[in-house]
Amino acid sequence: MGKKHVEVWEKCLTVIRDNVPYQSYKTWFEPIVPVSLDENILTLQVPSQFFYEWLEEHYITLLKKTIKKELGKEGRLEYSVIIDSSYNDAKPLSVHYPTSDRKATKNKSVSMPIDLNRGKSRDIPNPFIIPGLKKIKVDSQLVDTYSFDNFVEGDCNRLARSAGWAIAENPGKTAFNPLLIYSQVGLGKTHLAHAIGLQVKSNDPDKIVLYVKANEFINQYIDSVRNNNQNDFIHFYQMIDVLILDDIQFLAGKEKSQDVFFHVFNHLHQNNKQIVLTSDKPPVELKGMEPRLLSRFKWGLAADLQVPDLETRISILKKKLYKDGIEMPDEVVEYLAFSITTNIREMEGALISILAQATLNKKAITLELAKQMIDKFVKSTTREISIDYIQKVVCDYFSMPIDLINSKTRKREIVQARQLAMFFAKKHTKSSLATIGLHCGNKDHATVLHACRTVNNLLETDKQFRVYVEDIDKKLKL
């Protein structure tokens, strides 16, 4: 049939693109490759079992309608799922699944040898075991405040949070095993990892859940070697139902620790025990890791936590204030959310500083006090003006709602405000043209370039426009 399947899928994408958010389209539809069109069955190749299940759960209705629109009432869809065994140099398998109206429940496992001694269960000397009890009891090392209730969901973390909740409700039985959560520092990896463990314990207190930092794991292993009880160490970790290992990047270069974790991982995975990992880098950027371990990290889901948008940052601050029973003017909360954009931990730290200053000096919490405190804080963290903040300043200057600047309207005053926001974003941030366009009405980089040229031309020819630019620039530098 030549390239008929490609043409059909391109037509489907045209419809899908108009019916899903931009980021969802990039994440879930761009990686799909059309494979064949046999009679009225279109086969699509997807990267993983998890990918297939996610499409079936969230986009099946849209996919079916689109396929039937292009192929008629008899049109059907099949998936070709790539399963990378990453074991004994085996080639990736391609497994065909028909589409359905419910989430797939197929589970595939690969048998792997583990040449470890398996002694009888007994009391094991380990720092996490509470002594004096006949039955082994493990202190989970979980922090109660790091719960799902206290985790603010937004576009920046929705995938990771949804996967985490699914795991917590059915540990070891989903396609998300292992779950690897990665992001820059201060964006909530540890919080989400603890939340999963806490929810598992809440559902089933008898489950053995353990949160441990990679550095602690390494130190325990070194101690077990020194005390000649490596088997005890391994047996302990093989008993865990949900193992949460934080900051796995610290395993890099530690060959012996990686080797022992490899065997622990295999045992837990084979026995449908849940593994949750966190890292400051995605798997492909983890240097100094054994390939066989890296391949296992890719078996489940690697989900990133992105920098939260303005609304999510405001929600985080308001939730914290509500939880602590503290009232604060909205303008102070918004100023704080605008000022610190890339690190939730730093933003919460600045909030605590404002509260402490107000309490100790018996001052009211005002915008002026917040500016004094945040300016000191921001200088020490080398703050960069955010695109969100630029949009707010521009919109406030022209007395228009911020959502208008991102709308599709072609009204002259709104187009001009949007162009100014793009111009100042290019001038005051390190963001790429594509990123600026994405934040300013989902435009492409060519539109941003055009906006910058337009503003520069008007600066030379329009005195009133030059006043606008100078005024806004001063406000941005305050």
Ligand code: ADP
Given for the second form:
Amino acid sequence: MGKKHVEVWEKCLTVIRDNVPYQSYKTWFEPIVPVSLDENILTLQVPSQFFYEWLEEHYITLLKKTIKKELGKEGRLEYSVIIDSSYNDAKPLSVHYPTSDRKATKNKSVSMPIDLNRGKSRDIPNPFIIPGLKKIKVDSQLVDTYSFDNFVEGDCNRLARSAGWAIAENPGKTAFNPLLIYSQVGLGKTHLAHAIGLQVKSNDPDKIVLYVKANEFINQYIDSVRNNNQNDFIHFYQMIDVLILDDIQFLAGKEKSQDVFFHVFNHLHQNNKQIVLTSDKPPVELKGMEPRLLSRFKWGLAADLQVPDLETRISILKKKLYKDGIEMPDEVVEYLAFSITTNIREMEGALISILAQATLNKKAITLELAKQMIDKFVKSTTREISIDYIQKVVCDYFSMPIDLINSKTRKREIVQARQLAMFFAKKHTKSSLATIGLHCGNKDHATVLHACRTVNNLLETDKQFRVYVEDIDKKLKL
Ligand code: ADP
Ligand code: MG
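Previous: the form predicted on its own; requested now: the form predicted in complex with the ligand:
Every chain and every other molecule in the complex is listed next, the one we just looked at coming first.
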């Protein structure tokens, strides 16, 4: 049989790559491993059941087409899911499972290490318990504004958001247990984690939800050791229905805390309680974490949050302004979103300073004011002109809607604007020719190269054109 399946899948991938956005390709197709080709059945291994369902829902037509193209009319596709049957509600799948990849099955009849007696827990001296109430009430520590309603959906967060929504609707009962949300700072992990908790509470106020930062968890544990009430500490955590532990990277190197969390985790998981974790890195990169704990993290779903695209950044700002009842000219909002690209928290910070500046000095919020503020903001974090921004400046210069650049039109003015955008992107960004092409109308690197040559030629021969280029260049550097 040889490596035929690898070859076939490679060919499929070249087709798929051209038909889905880059980010989706990376998320949904790169992790797929071809396993075998039997007659005309290609078997693909996918990381989880959720993954398989997502492919079926969103990409099945594309997959079918490509497979048929490679294997002929009889071509068929089967999935094998790396599955760890440590969750109880796994629906049987109409796909076949590889035996070799199956990890040890969790023994469902394990008895609980600690018998939970809620009546007793009332006396637990825990900072989160509101005293004086008959029924145990845990203050969830959730922030109301971090709701799903206020969380803008985009390609950058679609997987994490939908998984989050799914578990909020059905805590502890889906395959995503634990759900691990990871990303760099300022991209919405904490917000999403709260949103899940809030949604659970709104569906069922009796559910005990607790949001806690990992370093708080560690400190509480240390206190409990000091006060000699570790059992109470553990008991408390074991009665939670939905435990949200934020920034678990802080557990790294803290063996004792990891150990106690391991016990809490096992107890909750065995009792179908939901666990939500966030981290600033993917599980594989979490150093200083006990392997047995890391392997638990991999039981569910690890979903990342990416840097949001321009459109999403604009929606986030607009939503925030709307929520706060503030009006701001669109061009200011867009300028903000164009200029700050990698951290939503920073973008919101800039928004707040513009508002403050305008209010304090009783100035109108204008583009001019925004530029002054943002320059202060962004210069310190080394501003790089983005391809998006270049397109915006070029299109504004020719009073042309920005989406035309990415359209298939071959109209002269538009082709020229597109070529200029490519030329400036080459000049001012570190992006590769391929990336520039991808963002300017989905062209290949040769087209970008050609554009740069054309612009350079025109610069030498056409005076008017040279004026355009110089003007735009000035605007870009403003
Ligand atoms: P992290 O925990 O990843 O560092 P946060 O959850 O604290 O990031 O998010 C930073 C800020 O960005 C918060 O004010 C949050 O409300 C906002 N934010 C992040 N993602 C979104 C989104 N998709 N929609 C709306 N606001 C968002
Ligand atoms: Mg956070």
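None of the values given here were measured: they were computed from a predicted structure. Residue numbers count along the first chain shown, from 1. Superpose the two forms; the largest set of C-alphas matching within 1.5 Å is the rigid core.
Tell me whether Glu255 is among the residues that move between these two forms (Cα shift of 2 angstroms or more, core superposed).
Shift at Glu255: below 2 Å after core fit.
Is there a C-alpha shift of 2 Å or more at Pro205 between these two forms once the rigid core is superposed?
Pro205: C-alpha displaced by less than 2 Å between these two forms.
Answer yes if the Cα of Ile222 shifts by 2 angstroms or more between these two forms on a rigid-core superposition, and no otherwise.
No, the C-alpha moves less than 2 Å.
Please give the CA displacement of Gly72 between these two forms, in Å, after core superposition.
Its C-alpha moves by 9.3 Å once the cores are overlaid.
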